[in-house]
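Next up is one chain by itself, shown in structure tokens, the form predicted on its own.
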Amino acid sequence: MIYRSQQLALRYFAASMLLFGVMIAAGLLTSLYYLRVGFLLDVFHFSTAKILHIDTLVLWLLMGFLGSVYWFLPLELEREVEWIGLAQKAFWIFVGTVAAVAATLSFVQYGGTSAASLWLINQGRKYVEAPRWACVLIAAVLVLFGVNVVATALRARRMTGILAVLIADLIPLIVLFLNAFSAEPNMSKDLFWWWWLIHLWVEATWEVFIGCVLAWSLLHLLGASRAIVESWLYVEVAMVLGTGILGLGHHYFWIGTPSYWLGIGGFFSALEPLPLLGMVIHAIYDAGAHRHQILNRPAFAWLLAEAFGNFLGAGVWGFMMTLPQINLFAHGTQWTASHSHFAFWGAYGCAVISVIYLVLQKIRAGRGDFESQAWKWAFALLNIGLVGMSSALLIAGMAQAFYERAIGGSTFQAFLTAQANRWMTEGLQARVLFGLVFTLGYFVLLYDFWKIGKGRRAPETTLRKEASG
């Protein structure tokens, strides 16, 4: 039996999917702008592409993000989403609003500096630059999704440790998302809010949020021990209070703010991994020791990836540019992007992934076993992309931070002469070649996705017609 919000979810893997090609389009457009001079001149401006690059990575997460939890609600109540017909109608909104944005970015480019811009056109704001309009209404369906867990909690009167921290998490995820609108003419004020909303959005918010997600996952895919990833958990919310908001500092080194935030935010801003590794570890030790049998290897193996990507992109890649003796050469080099390809993929991607192989076993294979050996290589090729892009960036990095800071002095003389530095330019080319090898893991992953499980003994699916009151 399929639950009419567990047929949303399926709405949004697709579009997250397919917002994670746009994604990476962008991306490989992106990275020839670095190889040669002049490239798409005055026709596609490289900022652009680099908005759609990022802008749309931020998107496929968060439509994974609720596609999991429409996926995974209603069986943890055992009952539908209440209000399950606006959740659908908010699906298209989001979904319009995306394909509106992307389409006045990619046609328009940029404005002028008018109230009218700021509105229809971009805000103007790195990362958060859809024009206002549309951020209004992104953040309508997320006060709406809001709406939809809460109510269904209350509604079937039952609370769980897991819910109860995904609805905790709501109150700051869409409080902090309020952020974008800010318009603080001071630079220095300006940029201290606005880090609130990036880091501590997408790095600690979106850290609880997988938190919830992948504690389902490992209750559904290893028969986990509730009592285990609940109390992990629990660790993961008291983690992001102690070490997240002062994490946050490492973003303060060099706006105006005082030199305190140099030492607290250099310590903190590494720890925030460990819980999410320490579920899944105690997790896999407690199914082995139970001998629970694993029948969905690739969600199992993107689960893992995502444990061990997280905590290496995040934790060891983040802590090793974070320590303000070497941030000061690092910032805003290439360095700077090799961290967050690797974060942000091994933190949200690869679950994503993991959860909509978990969905895919339910609607077509139920409890069978769950194979193909499409899922191998889109995990190798995919994988293997991108520790490749990363390494290449790193390379990159390493050598601005050297020859353009540290010798150069971080003059314009020192920034052409890394830019002709031969580990600089070796290192784009790389970072291009790996990018293609991600490419072809995401084709891949969409073949698998659309193969998998097709033919085997799928229990028969109907759509659940209750009301939802």
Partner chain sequence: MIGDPRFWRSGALSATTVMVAVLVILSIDTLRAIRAGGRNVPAYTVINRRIGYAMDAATNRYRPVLGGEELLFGRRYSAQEAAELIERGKLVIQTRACLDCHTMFGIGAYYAPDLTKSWLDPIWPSWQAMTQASSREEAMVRFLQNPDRYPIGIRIMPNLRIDRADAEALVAYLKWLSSIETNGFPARFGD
Given for the second form:
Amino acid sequence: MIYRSQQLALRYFAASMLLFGVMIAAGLLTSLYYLRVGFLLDVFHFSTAKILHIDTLVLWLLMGFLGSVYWFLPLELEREVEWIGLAQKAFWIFVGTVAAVAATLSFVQYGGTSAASLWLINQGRKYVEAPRWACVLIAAVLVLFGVNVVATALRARRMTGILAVLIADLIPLIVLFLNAFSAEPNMSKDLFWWWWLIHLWVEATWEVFIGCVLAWSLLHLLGASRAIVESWLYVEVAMVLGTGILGLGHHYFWIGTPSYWLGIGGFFSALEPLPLLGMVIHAIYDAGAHRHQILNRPAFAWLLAEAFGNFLGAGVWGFMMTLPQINLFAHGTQWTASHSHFAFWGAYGCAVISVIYLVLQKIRAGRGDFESQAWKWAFALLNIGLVGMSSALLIAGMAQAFYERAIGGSTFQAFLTAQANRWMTEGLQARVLFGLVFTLGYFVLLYDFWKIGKGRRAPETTLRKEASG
Amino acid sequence: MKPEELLFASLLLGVFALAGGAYGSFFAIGKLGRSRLLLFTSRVFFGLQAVLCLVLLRVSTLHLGWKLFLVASLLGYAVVPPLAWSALESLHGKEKGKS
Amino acid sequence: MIGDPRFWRSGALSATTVMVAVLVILSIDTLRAIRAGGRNVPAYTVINRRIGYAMDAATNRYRPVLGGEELLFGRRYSAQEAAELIERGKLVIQTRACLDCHTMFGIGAYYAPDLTKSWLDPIWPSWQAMTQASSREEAMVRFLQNPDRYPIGIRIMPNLRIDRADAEALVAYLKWLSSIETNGFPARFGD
Ligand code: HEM
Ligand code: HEM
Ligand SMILES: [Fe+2]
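Having seen the form predicted on its own, could you give me the form predicted together with its partner chain?
First the chain shown before, then all remaining chains and molecules of the complex.
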């Protein structure tokens, strides 16, 4: 039987993958402004394209997260999720909101100088540009999601370790989102709280969230034992939050905040790679210990990609620029963008794809083959595309840090000089090429999602009809 | 920090962390396959990391505090893989003992 | 011991609690330092004063230098007027999504120059000539209202329908922004 909550999960995954595509299209568009002077000037702003890119990024990951929990939760508690009818309606509200925001941004782009613009058009704060009305609805969807989880646990009169961590994590995760409504005039204060949202999402609450989802994945993918998975989850939480919470300080170097953050932020964030290394060890251990139980190779490959990608993109790329003496120059350049891409992809993108493969196997075959050529191509193209993009941006970013920040002193002229530098221009061209490789990988991935596990040997179950109907 | 040193130091830091990751990965794979060669490779990577640490201590103009930190985190990198490994093994061992 | 999840759970709980506690304490102090008029962030009326940015030998980093009176648009703003102006400036910044092309304090997008110290940028004298303006602030206003008429090298800023009052508020905002103590970012500015 498939729970209604799990059908909802499938919808969330579909929406997530669709938005992933929109994000890629917007990303490619954004990257073109760097190649041609005056591209779409006064017609469609760079800022609009970029907003579409990074806001859909946040949304497709969130949708993937919600889908994952709606999938695993009923399995964990062996019962239907409470208030699932409402959650199903909320899904459409979520999707409708996103569509309306995308339309507003595309056709209106920005508003006049009034609070109404913030409510209806664009809030102009990075990653949370969506207008306030939309943020209200998204917050409501998130709250309902939290209520679903808690109410189901209460009804089932059961609490597992993973679930407890997840619930404890959802509270700060949702509360932090409230910063999306801020219009604080003082930029230092504005950014101080904004970083609580951005950093404490991606380096604390989201890490824990994805830790819970991956713990469930390990249980279902490898049949790992619960005691082990839960112990490991606690260790991970201790290390990630032990370093990540005060790691927040690496964003408080230059925004007007006191200088003690240089030491604190540098210290704790430079420790952040260690827990990520621990996760790599764990992934390798599981790969070996459960070698014979791996029936879902794509899901497992993406799980490994997550472990390594998180370590490389967040750990190594972050570490490279997190000591204050270096960050003083690397800060706010394409170098930052290089790290952003690698880290988001490694830590969260790969994880969502892994869960989707896991789920597809459950609904499609059960017993039949779950194998294809296409998944390997998608895996290779997406990861090569992304690593290539991040490397190209790293080179461009290093040139920018050197010529604009270190030598040029960050003036307008220094900015323009650095932008015209060959390492910079060619790095940004290479980024577009690798972006195209990535895009190709996306289409292969969609194709594989469509086809994999639908082979002849897979028995046609009622499950499958339900899922596709 | 001088401009010329910026890229040099950051690359060294990047490779420092990368070497730590390679050490940990080869250590784990070597343990899995009980391969002495891989375990040896892992030590080579750790050696590389230690050398990079030394170079950073000697050549870079990172402040003293950060240099001490690098030494401490080198120790961290040294112990995380074996500790994580033995924790995982003892957790699993206990599990097997039960069943 | 290590086989018992409860051991690890207490570890996770205590690590998190300690870190959150430290963060809260530091945040209280930080919020005091960064309120307008706090240790690091001058009151908004700083827009009535001359602002500089120079190497400070004692701390070995670049720091803002506040000088005597230097009126903006020939006006002396009261505390309330200054606050209203800054508030409006911020509203323009958000509604036009400035930080989705530019950065301030290095945060935003990387398509256009950092604006942390733009008030102090050495380019303004030459732009004063280009816009035929009588002063730096007047040049900034003219540019902001019609940026697409003054292409700067390989980047052109789009026209964001910014009126005179909006532009003045923006200039005031940028002037205030440049007075904030940023621990030396950007380094070597204007050298
Ligand atoms: C999953 C984990 C992570 C994600 C998703 C992530 C993502 C990001 C993003 C999106 C930014 C850019 C923020 C902005 O200005 O818009 C950023 C900045 C930064 N991250 Fe991470 N990050 C992660 C982990 C880490 C870790 C572990 C470190 C340190 C070891 C780190 C160090 C930094 C630093 C220093 C910056 C500031 C860059 C600058 O000064 O411009 N990050 N990160
Ligand atoms: C075809 C693929 C992609 C292209 C061409 C692309 C291009 C871009 C461009 C041009 C920007 C604007 C940077 C700026 O301010 O100058 C950007 C920002 C960003 N993109 Fe992408 N992107 C792609 C895929 C992705 C993926 C897969 C992710 C994450 C999983 C991602 C996450 C981000 C983030 C977090 C930012 C904000 C970075 C920052 O400001 O530090 N992008 N991207
Ligand atoms: Fe961070």
